[in-house]
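Just one chain follows, in the form predicted alone, and it is written as structure tokens.
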Amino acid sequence: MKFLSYLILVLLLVPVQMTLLPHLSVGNIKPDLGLVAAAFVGLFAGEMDGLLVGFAIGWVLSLFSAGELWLSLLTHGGVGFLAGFVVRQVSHVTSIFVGVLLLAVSLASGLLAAVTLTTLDRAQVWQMVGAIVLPQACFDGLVGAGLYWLLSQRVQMARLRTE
């Protein structure tokens, strides 16, 4: 059952990302739902599930984008693993914590993507960071914090998974 729900998540993420998010963009900046979904799987299901589902999400999303495959796999799988690992170390997860975690990971992912573009010089990279990477990282953090807050209002979240 868990495998089926992960498969549905991975397969439905691309149409939602491509059809719904252009309407939710602010200043032509869209949140990365793949990053948020991988983090939530890591938060609620653990490190290994977050890593594997993050890899799958990164692979499927890279099929429909012009980005580097290894970068998408690394960032989405890494955020799933990191979220699962960090939540194991923290006694009480809040929406602010989830938002800051997603902001930091999205910022690191965007910086890595900007640096790996070999066609840009240093001034263009910094312009890209200020115009795209930082606003998208903030948007990802806000979306993650908002979704976690909504879930925590609706679902008893003392511990959704058993250790």
Given for the second form:
Amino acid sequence: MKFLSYLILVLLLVPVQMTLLPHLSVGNIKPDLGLVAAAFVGLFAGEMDGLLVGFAIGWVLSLFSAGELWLSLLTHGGVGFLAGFVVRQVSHVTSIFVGVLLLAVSLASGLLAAVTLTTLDRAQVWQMVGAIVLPQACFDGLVGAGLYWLLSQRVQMARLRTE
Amino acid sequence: MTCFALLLAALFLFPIQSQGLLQYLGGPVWSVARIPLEVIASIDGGIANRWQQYVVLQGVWEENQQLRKEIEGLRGQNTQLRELATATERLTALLELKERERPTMVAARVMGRDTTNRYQVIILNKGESDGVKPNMGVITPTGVIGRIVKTTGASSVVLLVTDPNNAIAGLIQRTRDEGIVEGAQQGRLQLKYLPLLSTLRVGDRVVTSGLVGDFPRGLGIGTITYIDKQEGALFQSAELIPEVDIGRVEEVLVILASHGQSGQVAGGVDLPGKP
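One more: the block was the form predicted alone; return the form predicted in complex with the partner chain.
Every component of the complex follows; first up is the chain already shown.
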């Protein structure tokens, strides 16, 4: 059952990220729902599930992107694992905590991607950081925090985490 | 944790092999993932079409009148150009130049855009099974769109001409000066490495030079909007507005086999992907 729900999540993420999110983009920047989904799986199902689902999300999304596969795996798998690991270390997870976690991971991933793009000169890298990486990190953080807040209004988070 | 470390180690130590394996395994996954993607993309496209046809009609009549006038003018120009083309054809035959072959192309539909914001990419519904391979050029009847960077059995990823990681050999149509067209920010293009003595002007059209890569000569790339000529610089550059409105592209043509001329001009070496 768990596997099936993860499979559906991964398969649905692709069309949502590719076709629907561009309509909701702000200044041509759309959030990375894959990152948010991997973090949520880590938060609610533990670091192992977060890691594996993050890998799957990263792999499938990289099939539809010009980006590097290793970076997609590292980012999505990493955020799933990190979310699961961190949630065990803190007594109370808030939406701000989730937002900051996603912001940090998205920022790190974006900076790594910008630095590894050898075709860009320094000015273009800084331009990319200012115009894409930073706004996307903020967007990812906001979407993550917002979704967590919405979920926390509807569901008892502690119960969800133990299931 | 161990599998995470192992996978990352494999990716770093054997990047080509491990990525190739994952890419190979991605073929069947793609086939499954494309089902919901195609369904949602067609619904999305249908809604967008209805919106364009029935809701956003403000100013259409005025635009229609303006376009009709423009068509009249263009018809006149077209007649003159036909005359010139006939004359050119005659002269070309006289000079015993080989007639340029028409490139073999395959039509493809745009299924979506890049899953990240870092690349300007479109996803096509044609892949290796249709003969599409990396580095092939992608165009519309209006002009250049980009080049294929990744393929699976039934899909391909196109890096758009507006992406800063893309570069195409370009030629100013009026002055015949050559340069390299690269993507810039905000959907613009930049024409680099132009000779300082070039007499380019704002409004000049830039087309593919056909010398390098898989694009035939003469495809529209963009129009010059700004010229950057700095004192002491070795070259001048120009900013272009793309010929094609890339945000609205729905169908494209992939150049499977370009003309033989460009490969010969580029030092007589058969370029990859040439027939």
